[in-house]
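Single chain ahead, written as structure tokens, the form predicted on its own.
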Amino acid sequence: MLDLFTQSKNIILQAGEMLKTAFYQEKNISTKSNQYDLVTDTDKAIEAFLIENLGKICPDSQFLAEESDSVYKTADKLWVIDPIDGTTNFVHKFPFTCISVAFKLNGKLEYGFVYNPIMGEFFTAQRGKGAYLNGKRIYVSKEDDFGKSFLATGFAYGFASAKIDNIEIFRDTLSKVHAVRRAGSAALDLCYVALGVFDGFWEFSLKAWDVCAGIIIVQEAGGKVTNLNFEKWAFSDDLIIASNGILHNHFLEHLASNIKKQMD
């Protein structure tokens, strides 16, 4: 019998076909918290498919899922699911969109899966066994000069009323690094840190389903993920910072300085 990791991967591959088929079709779209926070029938269908099938292969597990079961919980076996990370991209046929699934065992991230079927990129990781893209081992970058770094960020749906203005941080950061990109999927941004494309990533107000899979993928690729206090990122943290590890201290100092300016 296939192990749980392989069974999970096969289920996510099937879900990817659902996303890929729907990507090229007209969408039935509604909104959630505000006009920018979109959800489609495909989000709901993929989530239901994942919960049903992952539940079958691990019947004593629980779920933390964006669309149907978003109440934070602790469980010995917990699946953390974002059926489509980058829903706005999906709606507008911008191909930076993915399925993100993490599995936590006894409170620790055990597996991470981030699958973008449109671009044919399937990122996976198992705790202690490395991170992979389409079966090939991947590693974070070796960049050690913050001034030469290539970074990513994102803007929360409530950015206009946020107490910290990330657009101001974005503007300041642009003047200090090679470039900053905002592509619209935190899960994929984290995977691109793991792949060594981005040297770092930061974003405010993300949820567990946005980042859990990407966190273990970055860690298993040799990178670092923390909050602003250099502590392990937790569900309650407002800011997540990921990097190749080499630049992490400088990156944290830069973000902390910007935040302090706004708070003073």
The other form holds:
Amino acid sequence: MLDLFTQSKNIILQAGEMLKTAFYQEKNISTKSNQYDLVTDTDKAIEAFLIENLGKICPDSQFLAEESDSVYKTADKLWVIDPIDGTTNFVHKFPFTCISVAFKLNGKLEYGFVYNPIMGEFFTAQRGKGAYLNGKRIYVSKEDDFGKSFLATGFAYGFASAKIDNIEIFRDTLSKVHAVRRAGSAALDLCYVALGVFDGFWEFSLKAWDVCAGIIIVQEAGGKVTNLNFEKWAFSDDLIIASNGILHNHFLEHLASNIKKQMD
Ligand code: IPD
Ligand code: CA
Ligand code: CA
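To complete the pair, please output the form predicted in complex with D-MYO-inositol-1-phosphate (IPD); the form predicted on its own was given just before.
Now the complete complex, all chains and molecules, led by this one.
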């Protein structure tokens, strides 16, 4: 009998085949909160497949899943699922798209899986056992100069009416670092922090399913993930900040001063 981690990984590999098959095909697209907030039949089909099969291997578990069961809940065994993170990329055939699944045990992140079957990148982590890309151990970067950092961010679907304008922060940050990217998948952005490609990532208004898997992957790769007060990121926090740890203080100060400028 395979352990729960391996069984879940095998189910996510199968879900990846669904994503890959659908990627180059015609998609059936609907909108959700506004014209940019998209969902496809594939999002729904992958989510249903994951809930059915993860439920079978862990019968007393519950689900927090973007498309069908998005009410925040606490449970001893909780799967947190984003069936496609980067749906807009998926719709437009931009290959930065993935399946993101986390498993929380007694309130703590236990496993994280982020699988991009288009680029053949499967990121995994288990609490206390490190983070991996395709089975090979990964670590955050060693960059200690904020001025030389390579960062990522994203814009929530409600960005146009958000109280803090992340476009302004984006603009200010661009002039202070090597570059800032907006690639369109928060889960993969976090994994690229874990991989040492991005030195840091920030975004407002993300949901648990966007980030839970990526958080444990960053932590297990030696990085740090917090809110603006240097506390562990919680479901109720608006801003998430991930970094290689070394740059964290400087990064927080930079974001805090930008936020303060907008509030004054
Ligand atoms: C979105 C992506 C994107 C982020 C948005 C998310 P979705 O998730 O992670 O990078 O900027 O805030 O909602 O809708 O593709 O699952
Ligand atoms: Ca998402
Ligand atoms: Ca999604």
